[in-house]
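Given as structure tokens, the chain that follows is alone and in the form predicted on its own.
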Amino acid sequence: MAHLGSSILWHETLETAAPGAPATGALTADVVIVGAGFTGLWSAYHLTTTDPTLDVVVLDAHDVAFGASGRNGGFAMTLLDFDLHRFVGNWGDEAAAHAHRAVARSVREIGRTVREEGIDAELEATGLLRVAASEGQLARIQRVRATADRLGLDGFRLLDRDRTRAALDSPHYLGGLQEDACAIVNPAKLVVGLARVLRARGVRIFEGSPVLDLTESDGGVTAVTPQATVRAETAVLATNAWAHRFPAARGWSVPLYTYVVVTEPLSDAQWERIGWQGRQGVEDARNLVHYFRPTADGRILWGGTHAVYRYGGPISPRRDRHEPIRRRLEREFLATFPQLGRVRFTHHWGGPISMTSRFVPRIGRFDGGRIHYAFGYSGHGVAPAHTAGRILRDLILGRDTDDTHVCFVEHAQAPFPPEPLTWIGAELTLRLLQRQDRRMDAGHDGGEIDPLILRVLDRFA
């Protein structure tokens, strides 16, 4: 399933295969799922694990590795909201701890599924290292550790400057926070492997089948594609950044573009200069984070630094590259690891993430009760999409479980305003976040989210 002409490294690791057949004719199912990314496929996996008799159809406009599930950084992590400390401030101790444990469980279960189902996803349960490159960032990770301790969450360890640089050497790092309940993965291999498992179970996955209309009618739902009509008892909208195109979900999320670059494979001598024997996923404690991780073939993927909102939220392959951000990412990488010397970058790509007004996923049912949804992972969806799949399974089957009581399930979130207010709010928020990052880099800030930023977010969302 390699994508010809693609600059996405993960796609190059897939076996070349013909695209799946599109849906044709009049079809019926128990559940129709719109979107063959992590949310849709994990929903199908959990549904058919719990009830193997269910007839499930999955429809995707492209193929299973096209969207965010096939091009993200490959971090299976517990992060919700800006960080754990901020999440607790917004939702309270009990709710935040409950949600954190639900997502941490997903990281473990993804690992177990990969092993049991024989999916070659290059998964490494090496944890997440959050590094601090300023005193403000250091204050942030210290607050996260204190919050985790208060909530009784295990697996968080503060590292001083020497131990951080022993784990990953950069002259900029003042300290770090290791969180064990995280992993790195090749996301495209994971989503393609999951599709293979589901097809073997009898789940029908149709690619090249964009859903033009999804409605409730006559005690069921109907999904219409260019060549087919699928009638089912219930449906799942699992399109994430594309969810804002569905009329009932309009205004609940906005698509933001984020970008990465990837180095050539490093030499053994270069790896020795930076250490990184633990092979953790890494991100810093900025507002607009730098995130980076090693790959199975010895490269470093480096991303973040900026998020782009386009007026009206259009999504287009023309926006999958951004040359000014590419150049900035390469400069920031080389400044972070000057001891590597000259490094060539071989890949650059981007894609849309889905952001809600509260920076946490939105999961629930539309008013009629038969169309379910999950989206808005804010760029951290690898593990939460698995959690969403469990939640959607339970909602569809009418089960009252710990998962259905996660705080953001069927919880009201403010919609974004109409344009141009959303664009104004997004631009102002991003500039304020960047300003605070610059202040932290200069040592002028203690690391709390700027109250002005929070007031802007409350006003515009």
Ligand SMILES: Cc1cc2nc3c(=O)[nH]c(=O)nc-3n(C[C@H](O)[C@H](O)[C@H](O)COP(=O)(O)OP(=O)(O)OC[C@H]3O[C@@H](n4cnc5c(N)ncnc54)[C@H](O)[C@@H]3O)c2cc1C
Second form
Amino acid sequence: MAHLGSSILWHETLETAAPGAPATGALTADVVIVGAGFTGLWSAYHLTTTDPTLDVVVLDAHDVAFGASGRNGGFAMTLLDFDLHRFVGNWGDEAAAHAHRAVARSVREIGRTVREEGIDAELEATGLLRVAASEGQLARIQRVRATADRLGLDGFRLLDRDRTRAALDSPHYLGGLQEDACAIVNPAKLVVGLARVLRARGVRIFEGSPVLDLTESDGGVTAVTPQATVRAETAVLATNAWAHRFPAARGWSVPLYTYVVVTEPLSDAQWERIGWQGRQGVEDARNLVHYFRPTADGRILWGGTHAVYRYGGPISPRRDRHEPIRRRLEREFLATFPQLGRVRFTHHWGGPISMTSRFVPRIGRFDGGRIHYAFGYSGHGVAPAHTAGRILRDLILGRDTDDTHVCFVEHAQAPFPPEPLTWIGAELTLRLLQRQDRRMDAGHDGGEIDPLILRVLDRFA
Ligand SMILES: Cc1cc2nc3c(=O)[nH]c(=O)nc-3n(C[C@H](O)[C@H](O)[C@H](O)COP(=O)(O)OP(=O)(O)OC[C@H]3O[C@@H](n4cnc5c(N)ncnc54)[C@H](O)[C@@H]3O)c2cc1C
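Starting from the form predicted on its own, produce the coordinates for the form predicted in complex with the named molecule.
Let us now look at the entire complex, which starts with that chain.
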């Protein structure tokens, strides 16, 4: 499953299996799902768990590990919006606590499913350590902790400087916030394992089957691929970064690229120099965070620092690498852990994520009809895509549940304007976010994550 232009560590850990066969001929199903990443496959999983008689077809343009689900950092975490504090500020106490609990439940359920279904996804339920590398970041993690306390959310613990550095040693760290509800996984093994479980249940997953047209007519939906037509009762659009290509969702999200690098396996002596016995997933508290985690074979995956929007939102394997960002990521890693000495980097890749104007997912059905959607996880969809799968299952089966009342279900958000305005807005937003990061690095309190442009977007929404 090597993909053009990429050197994706996770794909190298998969048993080499040729992509599944494409869909051919005239097919029928109860539900047709477009996109075989976490959103599509968790939807199929929840649907067929609740109603094993359902006939589900999944169509993917590439293969199940091709999208962001097969190439992400592997943090299954509760993060919605930029952080809990901002999320609560935007949506209110009750709605934010409700959504947070729904996603925290997903983190637990992913762990349980992996165990029960025998999926080898290298899952480690080690929690998230949010480190503060400046006074401004420290103020932010303290605000998150205070917000969690006020809302009665469990599992958040502030660590002072010494305890943070005992957990993970960098000379820059001033404190940390440990959150229990986070697991790290090998995402490609998880998505491929999930596909295996679904196929064993009778779900038909076709790869190499790009959906060219998805329409609703005569009491059903029709998905058209180059070699097949699938007629179904209802459909799910689960194409995330590609969602804006579906006419009804145009302007609802934009694709951004985000990148990671991976080190060679570190020696025992190097691991000792940084501690990290707890093997947590780690993020700092910048706007454009650094996130990093240990891998099962003793490396460190390090990502973030910047996100790239290109004019018109093209998605292409040619964008899977970004040399200036690769160099910057490597430099920032070495500056964070100078005690590691010489470290070689063996892998670099990126992939498209889907950003909405309010930085939270969009889940619902188009015009109250038969085509459902879930996308726009803004770069942290591993656990929320599982939640989205539960919500879509309930919407499709007509169930009124706790999940269908999560605040971003059927919630309008401001559309992105036509180019060049989206490009200008994205550049401006990214620059303002970076400026705030630089101010924090220079010792100022970063304050809330609400530079002017974010407030304008919120006002529209
Ligand atoms: C480098 C990187 C690091 C990340 N790190 C993290 C992390 O640590 N934690 C976290 O929570 N999130 C992370 N994310 C984001 C996370 O991976 C995504 O939010 C999540 O995987 C989205 O899942 P999805 O199924 O909605 O989309 P995807 O996994 O992108 O799946 C969409 C699928 O749709 C298919 N498709 C597109 N168009 C069509 C069409 N016309 N017909 C048929 N199929 C089509 C694609 O081939 C693709 O397989 C990261 C993303 C990247 C790129």
